[in-house]
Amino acid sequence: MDYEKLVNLATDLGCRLMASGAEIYRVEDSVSRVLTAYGVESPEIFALPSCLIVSINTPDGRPVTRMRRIGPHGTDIEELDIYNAICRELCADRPEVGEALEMLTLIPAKHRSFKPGMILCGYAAATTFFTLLFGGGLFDAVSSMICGAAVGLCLMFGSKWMGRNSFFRTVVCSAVAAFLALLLSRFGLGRDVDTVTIGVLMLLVPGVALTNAMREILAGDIYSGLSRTAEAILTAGAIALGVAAGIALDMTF
């Protein structure tokens, strides 16, 4: 057994699960199950949203440890389901480590990618229905659809000129949402500016991050829960700052 490759396999799988939006306990449990299935006794796994450490002792007493840093990531339910299925398959069939590594490298080719136009339609439709849910009228829905498409463009292509700084990107997107909502209301397209703005900002609200934070704190993963809580608070602050900037920009015209 090549334990170096086995630890690389488990670490790579854990990082991919984390990057897909998996909870801390799911990442640690999945990596532990894979290593145990291949005959490793008492593996040690420590996961944070930005880091994964995997350590084992080989039968001859030699320690093997891997630490991998995980960059900014979001949530991809389809990817998460694929990697969960791979984890179950590895535990059940226990293929050769080289074959298992090859399975992981083929995952991106299997992952379904959506065209930018379809993603943009999703952003526009989500803001439209949120605005209707909050009591907006037909004109408000049309206004939020336009604002949602604009925010979607910022989210999809903004990383090219805003970098990977999620705080700054959220500020810019919320400023665009508030400014466009106010601008469209001036032309009579939106009647209730507050409802339109709130409907569009729902795209940026860190609901999943806050939910995962509370779940991890209750599960005992305090460090991870506090990290996600801080991320959610910073995102909320960025939304408030961006809306204030959008209102101030509208007042200058």
Contents of the next structure:
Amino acid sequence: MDYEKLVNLATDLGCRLMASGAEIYRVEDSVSRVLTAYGVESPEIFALPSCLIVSINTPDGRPVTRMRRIGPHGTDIEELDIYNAICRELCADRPEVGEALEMLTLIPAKHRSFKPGMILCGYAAATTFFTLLFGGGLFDAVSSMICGAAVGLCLMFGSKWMGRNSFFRTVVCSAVAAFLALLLSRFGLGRDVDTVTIGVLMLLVPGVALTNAMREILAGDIYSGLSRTAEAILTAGAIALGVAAGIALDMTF
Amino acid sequence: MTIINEYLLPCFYSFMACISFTLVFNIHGREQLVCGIGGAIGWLVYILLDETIFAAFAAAAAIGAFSEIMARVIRCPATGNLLVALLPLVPGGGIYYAMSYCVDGQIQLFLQTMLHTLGVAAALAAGVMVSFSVSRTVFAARQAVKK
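Could you give the coordinates for the form predicted together with its partner chain, as opposed to the form predicted on its own above?
Starting with the chain above, the whole complex follows.
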């Protein structure tokens, strides 16, 4: 068996799982299952949110190790489902390693995704219903729908002029949200500015990140949990900065 | 009318918010509905128990149990359902208020809100953890019985 290729396959699968937003334990578990299914004894896998290390010992005692860096990524559950299914298939059928690698390269074509317009509707509707959920009235909901659409536009198409730095992007998006909410309330749309702002900021606020961080700490992946906590605090800081900037901008008018 | 206003409407809002978020996280088909129902169940438990930290724990446990069961029924990882259904409970407002107190220089209020927010996040995580562990044990036992 070609163990170098096998390690490549497992690392690739793990990387793609991680990039689609899987938890650390799921990535480590999947990679370990695939390697064990192909007859590797006690593979060693270590995953961090930004890095994956896979190391095995071949039967003739030669260690093979591969490390891959994982860049910033979002969450794509469809992709996660596909790679999870592939992982099960590999464990059950154990196709030739070359064939399995080919299967991985064919996947992006199978992958469904929503049209940008649809995603924008998702952003707008989500903020509307969050504002209603947090006790906003009808006008608040309309106001937050407009703000949500604006923030959604910034998130989806803003990376061209804002760069890829997520801290700066969060600052800009939350400034837009706070400024628009205040501006609309001046025109009589939306009475409770705080509720509108929080409803819109649900798109940006790292609540999910913080909860995931806690889950990882509880699952025993302390390093990953701590680095995610740091990320959540950084994002929260960016939001606070952005909102302050938005309010300041509104004062000048 | 109070039942509709106090319980049904918020659950409906939670349901719709979760469905909207499935578009953002690229979830398709039946899973979208599962996410929405999970969000509604979680919010119902949360308001029935008076929105305390314990309520967050119970709601997360309920969502976790629901998505673990649905993961077996429609054969998909529980991650997606869990992520979206937890969204309405997630302490977004807490983080926002804490940071705005911090910028304002009100350290006492900042610490108070921050600790409460961390508590809620930890309660959510613990709730998910509990139902995850329990479902692992239960489903493993059932498979052992079948064999």
